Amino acid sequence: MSENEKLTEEIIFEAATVVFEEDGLSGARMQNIADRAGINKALLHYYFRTKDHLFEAVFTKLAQKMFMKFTPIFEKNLSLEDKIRFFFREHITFMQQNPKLPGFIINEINHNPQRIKKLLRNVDFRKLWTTIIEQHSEELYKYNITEETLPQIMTTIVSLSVFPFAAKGIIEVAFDNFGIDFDKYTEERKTFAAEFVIKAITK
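Please give only the structure of this chain, in the form predicted alone.
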């Protein structure tokens, strides 16, 4: 693939991401994506024959981009507490850069759960699970975290990061009453949420 083709594909990805996030898969139109990308519809179909193929490519790229940020979680030289701080810092930063993504994914899960399951089939969640248990067995024991309670803790951690963006519209309305800036709040949350979880598991 030439540099021009790579650039065109990147422009298409960016345009498609915006349209999919705003309109969902069912509401998105290839013409709208082509218009936002500044290309004609025929060229868009040259790169991606169907809307489904484009959606899968965009979703996969976003997932890869997000999971690539978390490769340090598998490093042995980081403590469990450091990994929790790292997760919140990187994940919330990613959400700040893609604020509509949580709502978009939740909407697609509700409309077509099998599609999302298919797109996530290559994500090895069990590897993350087993890595944490293997690398941090002593810390987990010290914090009284078992294999049975670990799923609760991990989903709680993700929820603390995702929820403000999934419910951004509601939160912003509530914050207006107190003069709280949402962007400032999410920036502070990187530290607050991490320390909240650490205090909870070490208490």
Contents of the next structure:
Number of protein chains: 2
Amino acid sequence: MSENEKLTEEIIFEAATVVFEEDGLSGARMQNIADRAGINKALLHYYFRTKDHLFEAVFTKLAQKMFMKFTPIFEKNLSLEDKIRFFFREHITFMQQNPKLPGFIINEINHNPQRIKKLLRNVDFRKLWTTIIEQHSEELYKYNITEETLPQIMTTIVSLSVFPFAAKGIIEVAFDNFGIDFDKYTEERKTFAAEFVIKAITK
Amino acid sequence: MSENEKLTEEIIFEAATVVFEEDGLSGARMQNIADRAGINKALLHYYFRTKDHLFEAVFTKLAQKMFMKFTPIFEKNLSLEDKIRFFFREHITFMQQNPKLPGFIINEINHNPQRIKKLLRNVDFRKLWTTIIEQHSEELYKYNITEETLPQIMTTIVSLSVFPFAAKGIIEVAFDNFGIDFDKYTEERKTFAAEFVIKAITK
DNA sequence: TTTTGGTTTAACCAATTGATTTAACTAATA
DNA sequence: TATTAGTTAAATCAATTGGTTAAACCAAAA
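Output the structure of the form predicted together with a further copy of the same chain; the preceding block shows the form predicted alone.
Every component of the complex follows; first up is the chain already shown.
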């Protein structure tokens, strides 16, 4: 029954997502995934053949989910400053809902970089620069943005957004001693990071 | 012979450092460590009893090495701006020499947060704030720094410095398409990040 | 009702892996 | 030289783990 199959496959996929996100590729156990899915371990291999196949499926889905969130900013008709505010608001909100995702993706790519070569073909600084010029030619004189500094600026923006979640384990412990709530911190960070960047790039 | 013992133990420790940094706790193999150390696998257990003991020793050493780098900034007699410049210069230089360290530490802590509870007892925002007031009371009026925003500012500074190395795998691949050299990028980042932060916090 | 195709499970397998055991080795000491 | 205490390695173990097999199950079709 294809209805049922879709269901079982999804159940496995979701269980695998949780386990892989939690333990990583090398730390995850097929039995653990089977238990969480409430099925026999052999079914995992019936639907996904091997652990690597299953991981590949989960990783690709999650990596897409992650990197998709970077693109739609330039589809909006907003001022440059509002685009920055929009990005931090949306992106941090997304990570609040998927707090383990950044650390998982970063770690797995560090262990196997070619895993995302295909996905990152979209990252195009030249195209990004022309897009910025097209959309913000009139207001660009107000900011310290050049094609040369674009990689620095872009990685800076991503750093401010992603790092707190990628290093959640450390930050939570560090905050714990002072009663700083991580969720409150990330909520405030949406505006703090945006205004911080705007202030920094304004001439 | 205690001389020889110290040597063997160090050889094991260094081999374990390389392997754990590369593969993580769950991905590392005792046989791999033994091979790299050029000794029999049983010797690992003779000197460190278990894999967890060995990992604990390596991790503690590396974590200290990492977090030590945050403290000595306030021992220098510098202006606030020069302290920021000093931090990024020193810290990024350190990570250029240990590029895998940030990703390793972050990942292992995410998998087991209580592992650094002891080490992070030093992190004290209240004390940091009083130190800043003590050392920079006259020039503080020039900057947008308050006790409330200190956690945001500190995590921002750390983000800008650490993230490029923690996410080295992603960034290298993303840069690869445009002939941007990662080492050149990190070298430029020492000054870019410093001036970025100074600009952002200046009233 | 029987057949048939896909689905699920229990049992099992082979390889890996952390760990132990036992014996060989080595150098200082008596 | 014989002894002894510590060091190293070969062989082995027991548990884990990814993967396979064969049979049971189940619903739709004939």
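Rigid core here is just the name for the largest C-alpha set that superposes within 1.5 Å across the two forms. Nothing here was measured: the structure is a model prediction, and the numbers come from that model. Positions refer to the first chain, counted from 1.
Ser79 shows a C-alpha shift below 2 Å between the two forms [criterion: core-superposed Cα displacement of 2 Å]. Once both forms are overlaid on the rigid core, the distance between the two CA positions of Thr156 between the two forms is under 2 angstroms. Superposition on the rigid core between the two forms places the CA atom of Gly169 less than 2 Å from its counterpart. When the core is overlaid, the C-alpha of Leu44 ends up 5.8 Å from its other position between the two forms.
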